[in-house]
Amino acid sequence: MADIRNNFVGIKSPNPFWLASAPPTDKAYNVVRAFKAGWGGVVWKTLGEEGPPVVNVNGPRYGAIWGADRRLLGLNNIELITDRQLQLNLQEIKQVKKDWPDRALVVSLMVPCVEESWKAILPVVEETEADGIELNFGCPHGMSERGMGAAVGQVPEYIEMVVRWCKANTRMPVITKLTPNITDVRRPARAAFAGGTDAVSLINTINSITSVNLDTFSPEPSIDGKGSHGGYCGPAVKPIALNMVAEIARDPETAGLPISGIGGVTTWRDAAEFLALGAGNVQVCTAAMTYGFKIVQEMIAGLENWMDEKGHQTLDDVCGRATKNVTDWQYLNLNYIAKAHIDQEACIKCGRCYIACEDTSHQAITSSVNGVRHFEVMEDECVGCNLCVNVCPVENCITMVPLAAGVLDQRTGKTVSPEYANWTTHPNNPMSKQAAE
């Protein structure tokens, strides 16, 4: 049996399935009721600084997207950090912890960019034996008006900042949680390196306006008539997470840093994914809003026969496993050549790749022969683009396979080179012609 046991940043958990910083993780009773379904940990929903609670909206907090099927896709809220009294929180905190000593426990803070706020707010945490702090330099809404969150986030130098003056007041492991609001993400996570973070969370959520009701004319979810742009979250968001964890596990300049991975997941295999790119864990919420807390037992039977059927025995056997496969288009192989090839056995006729590869891509596939109904790839005129494969219905009835090297290429006329040959070193590219000369 795989042994999923994770330890992050010197946070140790019985699996790498933690609760991020969200509604679910508001109060002692809903982390009760995740610890007992199984998580590994938790980060407690964002707090404040001392005085009166942030005030949330009284109405709508959520819009959505949804697919065909009705399956939710994506989450937008408007929602702050919480509502309720600071020693409220801490009280349940340090109660929690006491009462589930194998389970982390994370405190995601907010306060404003002020050092004496951040001094004044750590030692009460530290005083609950929290594992840990996570500053959230992310929420997009509501608090990055007041100068905090993503206002925070989207400045490398007060991120750098901010996680020099945690460090210094502090000995809980830091983690700094990113915005995706930005160009390049590996500039804030640079600063956070540079500042001493033992680890970055990312992505928060993607500001956004889901939908506006054609009735009213009010972006949803309309409080009294009027919308706000929110944070987008859930499975829609899971391409653009992947990216941006592997653009910081790549980087040169913060080699080794630790990542926790959040944005969509909600099968085992989505968390396989951030882990094989770089993640040291995960965090869900999305998918715990939408089928309740004990889809984390399908996460870890389904992460440990994986593990089991491919021969990995830890995590360590899969972190980052696809880190080095992730490069820049510039070094892909030119010489790569596949082709499309449809399971006529398999295929039931619906048209589905005719129509798209004949109005929007290469005009490769037949309709029929001799009038009867037929698709198949022409090879002559196939590019490998892949996009019948993801348009198929059916599961590996369309499927790409690589021509061989020495195999004449119909389309161009040219045999599949055995050598590896990219963009740098194309005649085609004006920059190797500079510079070879």
The other form holds:
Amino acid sequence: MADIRNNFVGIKSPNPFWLASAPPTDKAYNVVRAFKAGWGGVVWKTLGEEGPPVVNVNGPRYGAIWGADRRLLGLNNIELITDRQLQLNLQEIKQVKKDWPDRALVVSLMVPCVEESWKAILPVVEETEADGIELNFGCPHGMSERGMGAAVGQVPEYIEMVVRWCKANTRMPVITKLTPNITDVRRPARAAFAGGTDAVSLINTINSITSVNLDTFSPEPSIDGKGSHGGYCGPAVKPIALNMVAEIARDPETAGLPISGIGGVTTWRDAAEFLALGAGNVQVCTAAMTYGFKIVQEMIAGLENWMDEKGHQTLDDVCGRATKNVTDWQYLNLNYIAKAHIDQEACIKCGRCYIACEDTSHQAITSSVNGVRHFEVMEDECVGCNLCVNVCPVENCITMVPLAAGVLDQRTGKTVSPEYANWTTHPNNPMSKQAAE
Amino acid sequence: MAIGLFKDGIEPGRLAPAEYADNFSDLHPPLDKHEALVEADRCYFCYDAPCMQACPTSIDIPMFIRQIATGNPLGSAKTIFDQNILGGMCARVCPTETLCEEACVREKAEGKPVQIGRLQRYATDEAMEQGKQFYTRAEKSGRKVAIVGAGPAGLAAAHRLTSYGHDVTIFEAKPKSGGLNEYGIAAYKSTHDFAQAEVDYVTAIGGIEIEHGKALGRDIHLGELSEQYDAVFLGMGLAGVNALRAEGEDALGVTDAVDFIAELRQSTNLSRLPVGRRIVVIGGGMTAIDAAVQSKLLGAQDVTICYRRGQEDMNASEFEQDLATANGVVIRHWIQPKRVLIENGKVSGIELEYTVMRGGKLTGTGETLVLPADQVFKAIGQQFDANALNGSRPKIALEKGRIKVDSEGRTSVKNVWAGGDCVADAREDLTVAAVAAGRDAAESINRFLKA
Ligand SMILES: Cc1cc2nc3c(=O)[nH]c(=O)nc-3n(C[C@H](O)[C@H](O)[C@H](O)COP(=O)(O)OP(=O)(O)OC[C@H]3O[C@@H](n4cnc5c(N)ncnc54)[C@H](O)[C@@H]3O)c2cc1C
Ligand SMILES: Cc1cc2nc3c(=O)[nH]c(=O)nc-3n(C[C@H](O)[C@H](O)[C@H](O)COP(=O)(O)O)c2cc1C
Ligand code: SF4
Ligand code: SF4
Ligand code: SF4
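The structure above corresponds to the form predicted alone; please give the structure of the form predicted together with the partner chain next.
Complete assembly follows, chain above in first position.
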């Protein structure tokens, strides 16, 4: 049986599934329910400094987009950090940690960008016996206008500075949470690394407007006829988050920096993918907000089952296994040639592959053969783009089959070379020509 | 008070009043908005969609379903009506299980097709409830077209012709329009007087005059019509009924199933409609099923359909057969009627003979059985009543007892078209096929008039 116990920068939890800092972790009531359901850890909803708490809007704070059957694909929010009294949160954190010693309890923090503010809050958090802190440099709305959250996270120098203050003023491990609202996520990661962070976590939410009300012409969620951009999360952001995790994981400048993967984790598969790309554990918010805490049981069982099937014993056997396979486009093997193949038994003849290829790709699929509705790939036209695979409603009905070396590619009339050859040496590449001259 | 199932003879009021309403409520109840959205989301928006190819009127099904899914039910209704102005009735009565839904790729994928018929009803109901009219008449052409029969074929032709600016007069033998939509379709398929609501919706475009009580061959004649009008369309359906060719078929209690159904459809109080205790229905098509099921729903105790061939030969779809058996109707195959048994001038039973296929021919085995019955329905098919064509000059050519037409619906007479059940063509005898025939003939007539 696979062992999925997690040790993330010294913080131990029975599984790698943590709840991200957000409404599911806003108070003891929720967190206790989450622990009862089986969550390995939580990052408590972000605390601010002592004093009157922030206020939230009193109207709708979420917007969403949906897929078929109104399945929630992306959620957007204009919520701020916790709007409860600091002392109340601290008391509850202390009590919960005492009652659930085997679970990870990390406290998310966001205070003004001056050292005194951090010096003031760190000891009171330490006093709760929490396992660590997470610096919220990500919140893209409301707090950033006050010079906190993403306003810090978008300036690498500030990140380094704040991380340094924290490392100097607490014994607790420091996790730096990054905003995706930047062009190159390696920059803030490097800054956090330079400041001495124990880990980074990412992504926080993405600036977004989910929809516009076409009766009132207000963005959604609408507060009295107006809307502002909010933070986007949920299944739709997973690809963005995976890429950012991979970018950091394979950056030589931050080699070995632990990563907590966040963004769209909804099933065990998503979690396994984050781990494979180099995350040490994952954090989840939207999936819990959509389906409740019970989903962690599917995640745990699914991860264990997959690890058993593949013979992976511990999370270390999985973590980072895919990182080395992430490369830059120019290094992809241009001699690798694949063709789409349709399993006629599985095909339900919807014709989606045909019209996608015909209208928008390479006219490589038949719509009828001898007057009979029949969808088949014409290998002499197929460029192997994979579009048909992605639009086919039947899983595994269309597959991409690689051509073996030595076989004739009917499209180009050339035999498939066994050699690896990439763009850097390709004759059409002006840079490669220059180098050759 | 209900007299119950056990009273012999053909009697009204077998059920309690509330049971009638229950029994004759919508067979496929309408989808509410949520249900429609969930169902619409199942459609794959297929290329050259198989469902659309299977629809006799070629409605752009993926498009109308997508319009429902994107919150545009009126646009959806227009997509439907563009091809089939009786899309509302077709949504209710089409045997979708042998048409669009049989072809739906999700039938192949999961054995659960997208519920195209119910989605079509959702969109068309929405438009009709809002009284939304999508079409206006083109400038008057000054041309006049006579149509015989206000059934699906005639109405579809009339709507298309008037939209091109031609003035249409429909001559209809019956007191109401709608054809079998009004007099033939099972009551639980067309509830709340939908047939008349649809006639009103279709004719609201204007330029369509309907003269009821005017029968071709009796009150008007084809020769006159073809002279007085620029073109004539015949959509007369099948007015005749096939004979049983069994001894005693004129006895009291032996009824044409279509007459029984027409009476049922016109009844304003089903508890006054008499029905037998033990009923035998002869036939294997939709009419047989409808007569049997509706008798059962009126409170008949035993209803048996007797069909002379095997189950796979039945014209009624599997769904219809299941509907019958689910309602307690017994279907027996390989037996044919031989003699109606009569006691005191009334039906008391029916003697049937077993049949087999021998050398590719259906033959009786000689062995018989008797089923007790106080009512026998003949549902062995309708025929075209060619007498109505009396006086056509030159004579209209027939084929297999129906009017001969070419692929555009042209008859052998220059300015006379025909379509629907009354013609011999490749189309099935279905409401939707009649609509397609009427519409296509109207296009052909328009080309002729504009030439
Ligand atoms: C009992 C029964 C149940 C059916 N159920 C279904 C079903 O569930 N689904 C389905 O798709 N199809 C069903 N059908 C078939 C469908 O009703 C017909 O195919 C369709 O109505 C044919 O349309 P039509 O316009 O050609 O003829 P009709 O609907 O028969 O209309 C012909 C019209 O012409 C009029 N007429 C006839 N003779 C004359 C004349 N001499 N002068 C003037 N007017 C005349 C008639 O009164 C009638 O109004 C059913 C048929 C029957 C009999
Ligand atoms: C309503 C809401 C409030 C959030 N508040 C915080 C917060 O206070 N601090 C923080 O670091 N992240 C916050 N987040 C971001 C989440 O922790 C997480 O990074 C993001 O939702 C991506 O993960 P997901 O796709 O699993 O939801 C919030 C997210 C949501 C939906
Ligand atoms: S892989 Fe691309 S080019 Fe080849 S058949 Fe599919 S869609 Fe067409
Ligand atoms: S998309 Fe898939 S199921 Fe549809 S026709 Fe193409 S191969 Fe068949
Ligand atoms: S065949 Fe089915 S899935 Fe495809 S377009 Fe028609 S209704 Fe939609």
